[in-house]
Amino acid sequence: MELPKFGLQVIPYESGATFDSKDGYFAYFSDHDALRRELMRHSPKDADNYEQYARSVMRQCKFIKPLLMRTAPDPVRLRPRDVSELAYILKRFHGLGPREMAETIRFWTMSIAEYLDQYFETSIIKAHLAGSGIIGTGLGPYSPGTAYVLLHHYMGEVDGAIGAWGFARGGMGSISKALARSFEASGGEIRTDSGVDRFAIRNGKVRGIVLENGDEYEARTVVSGMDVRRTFIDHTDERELPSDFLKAVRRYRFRGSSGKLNIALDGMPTFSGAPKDARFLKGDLHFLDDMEEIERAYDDWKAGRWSVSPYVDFLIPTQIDPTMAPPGKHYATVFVQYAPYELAEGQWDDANREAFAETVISKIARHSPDFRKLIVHKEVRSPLDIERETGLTEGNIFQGELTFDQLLFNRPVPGYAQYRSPVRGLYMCGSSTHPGGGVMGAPGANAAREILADLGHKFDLGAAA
């Protein structure tokens, strides 16, 4: 899509940190010496072990990653691509040899909790590495499968580097920018302000869209970035749907779990734990002390509140990218693990999102002694606020859990994982697909071949585009 064309512009993460309640530190670095320094200051146990762990995730990743550009084969009809693709995958987890064959389905099973404890000793470092098997899911760390959650996190690459994160210059909104310069240089032509109502189907086909606003458009392919319940409950009239689809539809799960907080700053703060111009304030900032904190900040979303010490994941891009922000001043986004879609009482109105931004704001004033005076303005998004905002059923930022009942032919709902549906010409191609949600665009790739394919186009079906 030759998207750096377009004025894409990534910047590699370079480092991180973990404040403990003592003003201690862990930092991460991508830099490989400089990060077994610091795990050789809190445990050369840990360092050398470190080793070891990195080399069972990329393990992990290798073995993976081929799957993510492949359309997951459907066990249940078993044609003769899908048993070929079933083949080429028995075919490459028998190559991992009998003990990594072990090892990967206990990795897909497992809580990051109980992987983490395999190879570490030190808190602070374990509570640093869960972060990434908890974000975005319903999940705490000691539930099984967030292992696997964790993997999601390490599939990405920047300039070949897997596992690598990156900042896009001028902030998220840069990508969907370049994606539609790319679109309409290739002769595309982008409506908006206005939503869809309802997909127009007749006689088991689709036929067009009808938008919110009353313009009707004609196609005989239509295609849903929506996740699948929004697609077919909210969009799609259920007298075209087959009951049995729609059932397992309802069942799929979203549970939406992450807050958001916006920040302007009117400078940069500083951190009562950290150096004098560290260079891992640049990278994403947590502030706890243990695995168990983040667990009891799960178990407060459990019973429909936000955390009273939620996991928080804190970062400045603006010193790295200043042009999102006016010289000498600073804006913060903060991610936020617990927060409920529903809340056991009351509702998410004006008082309920400032209580919430209180208490992570506090969380993270307990760290930065200046961080609050400095706040000129902030924006405080709820799950619910969201999923309005947005289209993120429960604000899930993965349409829908990262769980293995809901991964490669299962996603979104059995019979249906390779972006067909049972309207014919109306297909999906959203994170609720396969291989679920992240920066990467693999849905939509994977859709593409498969659309391109019932339209007459005869290629390796199997081949990542």
Second form
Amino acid sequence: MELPKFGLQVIPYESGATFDSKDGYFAYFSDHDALRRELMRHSPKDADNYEQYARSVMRQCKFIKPLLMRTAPDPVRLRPRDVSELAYILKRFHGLGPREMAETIRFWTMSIAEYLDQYFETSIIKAHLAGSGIIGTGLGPYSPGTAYVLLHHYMGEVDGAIGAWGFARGGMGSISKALARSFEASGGEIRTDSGVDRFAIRNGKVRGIVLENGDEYEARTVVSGMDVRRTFIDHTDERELPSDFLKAVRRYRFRGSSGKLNIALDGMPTFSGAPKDARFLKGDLHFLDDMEEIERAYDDWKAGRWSVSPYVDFLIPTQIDPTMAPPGKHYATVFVQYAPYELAEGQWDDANREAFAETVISKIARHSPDFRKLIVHKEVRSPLDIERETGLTEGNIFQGELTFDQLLFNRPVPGYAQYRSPVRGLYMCGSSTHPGGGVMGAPGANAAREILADLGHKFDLGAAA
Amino acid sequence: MARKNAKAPHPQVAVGLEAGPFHERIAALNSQYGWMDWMGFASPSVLDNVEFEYFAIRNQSTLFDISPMCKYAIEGADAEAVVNRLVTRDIRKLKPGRVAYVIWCDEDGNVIDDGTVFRLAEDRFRLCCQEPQLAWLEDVAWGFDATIRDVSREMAALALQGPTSAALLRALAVKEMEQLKPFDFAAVRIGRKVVELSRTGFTGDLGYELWMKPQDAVAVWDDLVGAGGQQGLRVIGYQAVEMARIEAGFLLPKTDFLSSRTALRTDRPSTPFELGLERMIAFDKPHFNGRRALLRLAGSTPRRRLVQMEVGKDKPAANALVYHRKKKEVGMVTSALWSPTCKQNIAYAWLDAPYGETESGDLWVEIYLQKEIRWQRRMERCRIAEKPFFVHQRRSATPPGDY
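Structure of the form predicted in complex with the partner chain (previous: the form predicted on its own):
What follows is the entire complex, opening with the chain shown before.
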């Protein structure tokens, strides 16, 4: 798609840190020697075991990564392509050898906390690494299945591809912009400013779409990037769909668990736990003592409250990309977990939104004495706001939970994991489909391949990457 | 809320390379500005001219900083049992004051690393190796009355190698050196500093290694360099060391073999049989890591073997593939060198069975040569060599000669 040609610039990820409540910190560096020194500072044994941990994660990534860019097989239908895909997965699994096969099963079913406990003894190191296991899910670090979520976040780093994890210059929106320009350069046309009202369907076939503003478009192929629930429950006439399919769609789990604060700052805040000119302040910052603290934050969410002491993924991207704020000013993006979609008491109104923001800001202010007085403006987004603003159901950033029951040939629902739907010509390409969310474009690439095949175009498996 | 805890934050760790205990002295000599990363330390690759540095190893004496090596202290009533469980050799036979070259394996019989074990006392050992091992050593020592300590940063170390190295120590009046046989070590005095001197090395020639406190490093260095003029002492970088170690038949982890603890692909690790190190396994001692798997492997043909090869003509077969009858691909070269001392073109290569076992004739390497931008391909005959290419008798003569 030649995204760099259409304006995408990526600044590679360099480092990040977790501060504990006693102004200690653990910094993560992409520089291997620096990371080893930092681990050694906390525990020589952890420094050593980090290599083993990284190798294990890398092995699992290598196993799973090729599966991402392939359509999942349907184990029920067992057409020749399903059989050969299943055989491919089994062969890769077997190729891991007996020890790694056992490790893989453990990895896919374990909690991130238990997984990290196997390798590390230092609380703050485990707390720092555990974040990747829970971000975007309605699970805690001690919930089984969270080790896999970590893998999903690490996938971008496989084979040490530089820039695989990085910051898009100008913010995440610049990725969408580059995609749009690339699409238009290929002759595509983009219409915005009106939502979809419904998919027009006749005799089990899609005929086009009707927009909320009344415009109608005729098409024999329609691809929905919305999640599976919005596509089929909100915008498709249910009489056109099989009951069991609808039931499966209804039970597909979203469970939004995170909120967001965007904060404009009058200057660069200081952190009482950070040494002067620390490079890691340019990266993702967290404020945590141990994994227990995340689990307690999760407990609040289960009870329908936002966390009293939330997990915070804090970043000031204007340090590495000054284009995002006026000169001398800064901007903080704060991912907050956990926040429920529905509050047990009250609604997501302005008062509760303000109280939620206050919880987060006071947590940050405990580590950054000047943070509060630097705030010029803030935007607060609860999971409900995220749903309203972006169309992500329940505010789940992955368009549905990334748990093992909703992966591979079960994503989004059994029997419809190959991007097709019960309606002929209507396809899915969003993160509700295999392999799920993240900014990797894999569901779209896989869907495109299937659609082109249906339209009679020959396409190599995996070649769309 | 004001903090009462006014403890200053810990400074950020260094990013990039770090200066070792001899850095100031080496940097002053490094006219090529050639540095490489050895466990995060800036280690010289070449200081002024790799030929001069290599010939100094073979004809004079040389100093090379080996401080970045990993060093572990294994101490306690069960220290001997721990080391014996770790390594494949029978360490009970190692007397205090002696050093042993050892390898150790995982339970599948794959080699984790090689290194040297110093027996400091009945209940005190030190293990020196290339790759970090602390977590593995602690796993091995679990349940034993022994402690494992990473002492890598508590010791600086220098390799003093070359035919005139004994003469240099003699000039510094290091008397204990006269009695030191290969693999012996003793505490000696260099100037006013106490140094542990071992008759060990990687050059196949007369040579020593000196182990000292980091705070004594510069003083010891200055004494050695000050006394070394007569013996042609030269400070060298890694490139010259690499040439000497290939000639002397020493394997290099990450180049010739991969540790089973770090290999990502499960078929990459290798067994002692594949590495030609089966002589290092003492099956007649009590249980040790990998024993059961190694016993099983002892009865079968290794699936591949690391061999030493002599290659035709004079162009090193670096990165070359090995062919049988110029057609069938049967292996690959890991290290290659035109040996200026042996006047031989030498290489280490992995050969898939049965090549290197029953089939050892008609082997060829495919060498790519670049001659002024243009690449040329050349098929060159090679044959398997049984012994290291360079081991000099003065390596083991005691007392050592002056040369």
